[in-house]
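The data below hold one chain only, encoded as structure tokens and taken in the form predicted on its own.
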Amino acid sequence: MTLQPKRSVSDLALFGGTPLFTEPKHVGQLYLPEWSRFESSFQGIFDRGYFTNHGPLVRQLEERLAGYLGVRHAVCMVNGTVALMVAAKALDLKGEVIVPAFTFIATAQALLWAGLDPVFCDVDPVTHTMTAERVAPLITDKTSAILGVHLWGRPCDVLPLESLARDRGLALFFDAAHAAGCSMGNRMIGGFGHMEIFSMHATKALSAGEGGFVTTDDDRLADRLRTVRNFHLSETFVKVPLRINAKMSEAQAALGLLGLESLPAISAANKVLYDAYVRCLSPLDGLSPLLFDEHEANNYQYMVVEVDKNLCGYTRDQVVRLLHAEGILARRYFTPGAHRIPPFCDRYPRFVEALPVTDGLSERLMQLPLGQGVSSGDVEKVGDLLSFLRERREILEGDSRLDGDVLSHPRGTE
């Protein structure tokens, strides 16, 4: 239920007037298949009595991953942050890794769980991601790789971050947890470098309620991954230093099948809301929605917004914290970027000052909900409401209600 438009300034939720939504719209959105495809899914696992250890849900899964993004290997895993870690070791990696601070924490964490220290880089102010300008000064004879991260579904800075991979001798592989569906120079993420790796969060337009897989058209490092997921000597391919428990269930098998077959509706619907945030925003200055290239496959399910607050009117935070108040859960990403969060702040400090561009975006960025839980007739809400802050702003300004801590919420953590 949504309640009437803001016509006042006393009707703001935050100054004491009803919520614009007294059901809260997330910008974590799970992407659930109908009841009866679900129910259907699962009899067929009770009914093998077959629910773990690479059964034939996770083998299919796997064919049709590998078919879907034209690579000879899709490798499954009980999520993403742990195929992260999976990858490192089958790269047999040691030393240092360079890597985005502006990316999910998982990304660094995967890193030092693996043994592996981060070597942080600043990104792009206008792709918001890595490139091999910013990489190659970070180089030194302690580099075994560069992890790139394909950030909001858009590919980061791929041909020449392989050219100086190449050169330079170094490992690269790619964090694609956002990028399920999308595709760069009209080929599908997920063949580039030596292994790119994606998330089935339950928040993703790609879900498995939880997992992840791992692809490349590499065949000795297919057989590493597949060695290094399993803790037991049944599934030995090749000898690996070490092994763990990285095996993706049945359950979750039979979802991501299911999500699968539902991408391409999903990013479709997904789309259409992106395009309608895109015409609400369009003429608010100061409210700048990220935009894709329309060239390129994308899942659309990040709505990111910048906001400049010389422009608009307000901090980024403050328009998060009116937009919470009316029921519109919108979120800040990424604040602040990994290079300033516990253990990586206390154990790299040379990086905490040394990232302006991420420490910039962290300050300005927001995104939007938008998912199956979001109809075109929310987004013109969420429209209009930033349109009635943009005209309200020199009423608004110096109004200390507008300050404060702006909550977290622990759906779409990712």
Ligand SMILES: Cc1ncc(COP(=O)(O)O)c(C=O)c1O
Second form
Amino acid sequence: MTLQPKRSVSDLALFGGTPLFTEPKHVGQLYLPEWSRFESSFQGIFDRGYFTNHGPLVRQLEERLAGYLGVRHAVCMVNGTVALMVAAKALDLKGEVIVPAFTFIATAQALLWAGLDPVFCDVDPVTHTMTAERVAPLITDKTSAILGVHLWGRPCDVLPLESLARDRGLALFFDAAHAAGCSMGNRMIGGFGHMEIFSMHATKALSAGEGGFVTTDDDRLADRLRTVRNFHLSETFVKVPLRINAKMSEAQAALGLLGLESLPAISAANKVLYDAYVRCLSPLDGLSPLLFDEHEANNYQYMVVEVDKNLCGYTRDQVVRLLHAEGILARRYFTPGAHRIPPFCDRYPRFVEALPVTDGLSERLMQLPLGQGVSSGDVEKVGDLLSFLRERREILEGDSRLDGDVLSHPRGTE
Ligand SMILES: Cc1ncc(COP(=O)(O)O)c(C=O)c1O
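For comparison with the form predicted on its own, produce the structure of the form predicted together with this ligand.
Now the complete complex, all chains and molecules, led by this one.
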């Protein structure tokens, strides 16, 4: 249920007014298939009595993902974080891996779990991604790989990174957790570098509830991925440094297959909401939506907004606090950057004060709700509220009630 728009500042929920949304609106896709499709897919699992260990649905999903992305192999895993760890072992990496600090913490955690040292790189202030120019000075004789991140589904500096990695004899892989259904020009993300790693978490446009997969065009690396993924007997036997249980279950694959069928429709529905947000935000100075290159496919799973206090009158945290009170669970991605989060800040103190662009973005960016639980009408209400806040910025300036704690993970949708 939603209530009337705000007329005066005392209507704001943070100041005791009634929240705009009584059912909270979440960041994260949270798409579920229709129950009947889900039920018949699950009936098959029960009928076969085949629940995991590279079952028919996992194999079907791998084939369909590879076909959809135009790659030779897609290797499904239990989740994206473990898929990153498996990828690092399959590549037999050692020493240091250069990675952006402006990413979800799992990117860096996976490296550490794989026994590697992340070397945190700053990002470009406009694209929010890592560039070859920023990576090059960080390469040392300890570097074994570069791990780019296609943040918000936008390809990072792929071609220059490919030539840098080739010239310096380094492995190159990409965290494509955000990038299912996205492209660079007319080439789908999935076929770049030695490998690309995707997440199928419930918050993603392509969801298996939990899940992930790794794509590669290299048959030898695909064999290694399949071997590392399985702690004992597997369909492949090649010598690898370490193995683990990273198998995807049939239940995950059932959801993933339905999600893959729906991905174009989900991306189109996201785009309608994204466009509605951009229309609402464009007259509001200091609240700038992240824009995508129209020549590239994107799944529009994120609604990224940069808050400029000098123009809109509020810090990002103040806006998020005001929105949370209204039931709009905007989130501060990624705050702070990985380089400032334990254990990374303690183990690698040299990066803590060294990444000004990451620190600036961490203070200014927020994500607005977008996904199955959000309608165009909801977006309009959020837009009206932000417009109301902007108009009242002089009245509210300096009001101490705007400052206080902001929950970083409301209601555990991630
Ligand atoms: C950039 C990035 N990398 C890795 C991951 C980890 O994926 P998963 O949640 O499937 O483990 C995420 C998850 O949200 C992510 O956003």
